[in-house]
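For reference, the chain that follows is the form predicted alone, supplied as structure tokens.
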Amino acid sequence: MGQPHWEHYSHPADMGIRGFGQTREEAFAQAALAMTAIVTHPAKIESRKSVAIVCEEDDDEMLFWYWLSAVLYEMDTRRMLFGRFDVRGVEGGLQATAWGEEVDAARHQPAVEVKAATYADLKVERDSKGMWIAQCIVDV
């Protein structure tokens, strides 16, 4: 199987994000990195502070949407960017830790703001090679 990674894909008005992983949780973490990469390069973000995130939902696609929404909420309310994620599946949802730091406009040079995860093109599935894919369109 391939290595965990993320990518962006084009959409007429917004931006598509896609995470790939050997587990569903790895794909979720990679998709969160893809979302961060819309704002700034994740390598510019130092892991100075950790934030716990818990999401409850049995449906994989809705759990993914809640996950991204929770990450965006933490980014917005804490004025932080996250460059590393540890996502663990638990019964009825997930528990995660996001590491990052407060936004430093001079160093991070934020390009755009991600406003929301959407239901558009929302998908969580395994491909023919067994890799998990988690994707959706985000509103920028």
Given for the second form:
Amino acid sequence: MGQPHWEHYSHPADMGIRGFGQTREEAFAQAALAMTAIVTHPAKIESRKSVAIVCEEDDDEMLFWYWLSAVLYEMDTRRMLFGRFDVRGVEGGLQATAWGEEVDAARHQPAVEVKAATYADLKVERDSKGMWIAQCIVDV
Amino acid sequence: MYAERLKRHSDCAWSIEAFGPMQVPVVVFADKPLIDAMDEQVYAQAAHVAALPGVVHASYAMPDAHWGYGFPIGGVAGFDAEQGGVISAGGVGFDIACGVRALTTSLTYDDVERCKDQLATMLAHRIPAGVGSRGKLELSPDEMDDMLRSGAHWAVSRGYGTEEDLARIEENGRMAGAEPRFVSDHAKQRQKDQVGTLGSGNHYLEVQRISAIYDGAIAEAFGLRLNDVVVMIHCGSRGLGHQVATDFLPRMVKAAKSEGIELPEKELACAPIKSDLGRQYFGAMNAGINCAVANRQVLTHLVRQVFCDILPSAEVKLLYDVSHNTCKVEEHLVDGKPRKLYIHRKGATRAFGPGHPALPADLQQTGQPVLIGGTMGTSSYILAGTRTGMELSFGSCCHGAGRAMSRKQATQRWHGKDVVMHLAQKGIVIKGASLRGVAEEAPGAYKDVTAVVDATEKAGLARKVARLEPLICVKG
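Can you return the structure of this protein in the form predicted in complex with its partner chain rather than the form predicted alone?
Below is the entire complex, every chain and molecule, led by the chain shown above.
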């Protein structure tokens, strides 16, 4: 199986994010990195603080959407960018840790803020090689 | 499936007759070149809206319509609560009451040209913009609720602007029916220090020169003269609006399922207007509208301070403030009979015609000012609502240029530095927090706003009054 990674894909008005992982949780973490990369290059973010995130939901796709919405909430209210995510699946949802730092406009050169994760093109599935894919369009 | 069903009625009006689950036709206002360039998804999404319960007369797409989520961007639809009509969080969108306001300055192009760089630098310094920016205000919980109930009135009571401003905002700057108790703590937390911030993406503050007048009488009534300088602000309800939409979407998906409403896309999420959830969303969304107008009102105050410091002779007056992501209760004539409808405008501007009771006395003859933003390198327009538009589209028209390509494609094609240099050669000063952000918003990434506005006028939805060209653009 391939290595975990993320990508952006085109949408006429906004941006598609897609995470790939050997597990569902890894795909979720990679997709959150893809979301960060809309704002700035994840490699520019130092892991100075950690934030715990918990989401409860049984449906995979809705859980993914809640996960992205929770990350956005923490980014917005803490003025933080996250460059590393550890997602653990638990019964009825997930528990995660996000590492990052406060926005530094000069160093991060943030391009645009993400307003929200949408249901558009929302998918959590496994490809023919067994790789997990988690994706949706985000509103910018 | 949809494009081949499109029937031409006139140069700028097309329709798709109702078929399958559609209850009403789709009506598209656009000329042939705009139709040719329109994504088939626009028709599909407008057709999905035409199938929602209680939809009245037609599901409309404006000339700048493009592929959105659930509803098309540039989509307009009215629902009747008495006929089982719905209210849709997706039909309003994530940036509740995103909109535009225009300020006249009493200054000429020559006045501003002399100190353009200083003005640009000062505006960029004083207007909080971009990712992670904070406003000057931090609202206590009680003050947050006051702001959500009273909108621009709250801002004026805090010294941000004048009583005179209020008459030039839709609903006089205070949306009735706002219910802060239905806005979550998460949403309020996001907004705590975001009042008076511009945001990012396609939001901006522009100083513009009036480069053409099309209707002299209306222009005079609006206080617009050739070569005068105008300020336009484009932004919305910031984190609070985004969170309200995020909070209600999953609840509305579940509600639609339990009501047996078929949702071809989850983003069509809706609830009956006459349900607890529908009423709660309406109350929270109205609070979001107040948040957006309060935000633009505080920004206006910051603009006035900058002009006062650099060009003290300036008299900065609010021409008008429009919101283009809303659901509002309005009375419209349907088949000759007045009906109270919940009009969703997603990326569409209200454009009330002359004589409408919602307009202040001094705009009764002209119709409502309609503010259409362009890009940082092209024109913006000021139009006026028409009586014909009231009959054609529930008094609605376009809202902007609409993107022609994705952000990813734009950054592959342009570099931010080149965009800034190219615009500098045209005499436009760009102040952006990020060069990648500037590249994503490059003028070439958008459709031709002039074509959109011309089609809007030809269709009869609004009348062209003035064209504006950018001098300074502050991007988030």
